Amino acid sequence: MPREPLHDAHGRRIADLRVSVTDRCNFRCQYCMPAEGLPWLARDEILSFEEIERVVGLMVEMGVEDLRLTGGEPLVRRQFPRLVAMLAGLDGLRDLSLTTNGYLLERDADALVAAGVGRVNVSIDSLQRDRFFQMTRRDSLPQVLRGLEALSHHPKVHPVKVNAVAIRGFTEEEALPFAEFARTSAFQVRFIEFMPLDADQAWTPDAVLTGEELRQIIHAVHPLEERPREPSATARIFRFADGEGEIGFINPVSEPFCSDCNRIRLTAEGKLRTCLFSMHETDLREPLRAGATDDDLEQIVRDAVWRKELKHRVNEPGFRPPARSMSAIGG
């Protein structure tokens, strides 16, 4: 049964939910996790498939239309396609997408598409094997590319986006190879500015290679034309002037898009976060397991969302990054 739409105190209607299904990951990307990894959550701390389905179903009743499943690395969660099928069947959900590092995509692509995944983002920070290893600490580029190839056999999964984190001193060299990749494949490449969410806490403003700098590098060789930005979109999308593909830039540091942000996040252990950089979380797992009704949960969610931050304040004096790194929050 539909419920009243979900709004925050700034008049933004919440329609996009990101759900982390695990904090575990089989990569150790420099912008996310330390080389030795992080302590994992115990199995009973993580929401069950049925608990995730219940929370997401309630959110859909409150007007959430877009759902993205993330991690950690979601494909390391056992029987993950079964969860996808459970969620894809929710009445009112318009879009079900997935963010993955692609390592297990060759194995799971067919099952994920059959279960109902409609869009996929694959994280690839370099198209050169040695540099991919440098960034991820895993020699896995060939396997990830095979996963992309497996996904390409399912044209109804569209668009497939390739995401690269832009770090100064590294990604400048990747800009043109990725542009060529976007021009010669069916994939949309997007560069994401490096954010202060790394567990090593090595982030500094100087490490951010801005989307505009990357755009200029590419535009000098392959002229670009900007497409209109859709409401609440995170990326600025450009079409190559000769019509050969698209490329995007997600610029949360240099060009924050907070004013029309319509996203909230649920961590693997059931904490509701109203901003990627939130300093506070709202626990949904304990009420779930203590017998809360859907009406009880709705009120908890509404109270939390009403307090959603106006903006992330990354560029303001006194900014403090959240205690969690990206892998523990959910991408």
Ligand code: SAM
Given for the second form:
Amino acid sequence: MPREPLHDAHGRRIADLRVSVTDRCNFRCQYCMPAEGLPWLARDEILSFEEIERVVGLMVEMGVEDLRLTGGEPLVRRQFPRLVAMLAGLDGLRDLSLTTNGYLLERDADALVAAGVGRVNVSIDSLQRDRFFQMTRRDSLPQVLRGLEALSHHPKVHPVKVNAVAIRGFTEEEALPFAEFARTSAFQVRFIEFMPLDADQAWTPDAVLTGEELRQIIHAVHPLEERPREPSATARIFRFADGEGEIGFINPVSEPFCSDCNRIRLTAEGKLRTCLFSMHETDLREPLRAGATDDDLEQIVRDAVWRKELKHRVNEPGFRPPARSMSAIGG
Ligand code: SAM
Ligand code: SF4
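Could you please show the structure of the form predicted together with the ligand, as a counterpart to the form predicted on its own just displayed?
Expanding to the full complex; the earlier chain stays at the top.
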């Protein structure tokens, strides 16, 4: 049953939902988790597949069209492809995608595709094994590349994107190898600026290697031409002027795209977040488990979304990062 579309008080229509299906992860990326991991949620604290399906279904009735499943590492959640199949069946959903570190893709690619996943982003910060190890604290690049290979056997999963976090002092050296990778493979490469969402709170403004700096490094060797930007698109996309492929830059710190932001997030334990940097969140689990009707839940979601933050304040004096790190939010 269609419901009134979801809007915030700034006139943005909300059509994009990210759901974190677990806070756990098998990697320990420097920019996300501490080496020792984080205190994981207990099993009964995490939304069940049925609870996720109910909340997502309701939001789809309110105009959410794009759903991305993330974590933590979504593929470590038991029977994850079963959840994908449940959600893929929702009427009104246009796009069902997944963000993963790729470690378990070799095992799961076939099941995920059969369940109905449409697009996949794989996070890879370096194409060199030792540097990949340094950033993720796991010596797993060959395993992740086998996962990409397994996905590439499924042409209907398109596009497959490779996302690299851009950190000063590390990613400069990755720019040209990734450009080469983008030119010679079917994968779409995106750099994403380092945001103050690392559990170690080591982020500083200086640690952000901007998309523009990376673009210049690549442009000096492989001239780039910008493509027109689509509404609500977070990436600036450039094509290689000699016609071979394209590469993208997601610049949330140096060029915030908040005014077009149509996204909300649901954490693994059922908190609704209206901005990556929200200081407030709205609990949906308690009402879900206390017998709230769909109309009750709709009202809670609508009120929370109405108060969606105008913009993030990362570049303003006095900025404080949220208590949750990226893995606990669902990036
Ligand atoms: N574990 C999966 C993965 O790594 O793809 C999904 C969850 S992860 C939190 C989602 C995305 O957030 C990844 O692409 C990761 O690189 C990115 N990320 C994590 N911490 C970040 C940070 N501090 N700044 C920018 N991106 C970050
Ligand atoms: Fe895990 Fe993804 Fe965070 Fe890396 S970025 S620690 S893979 S949740």
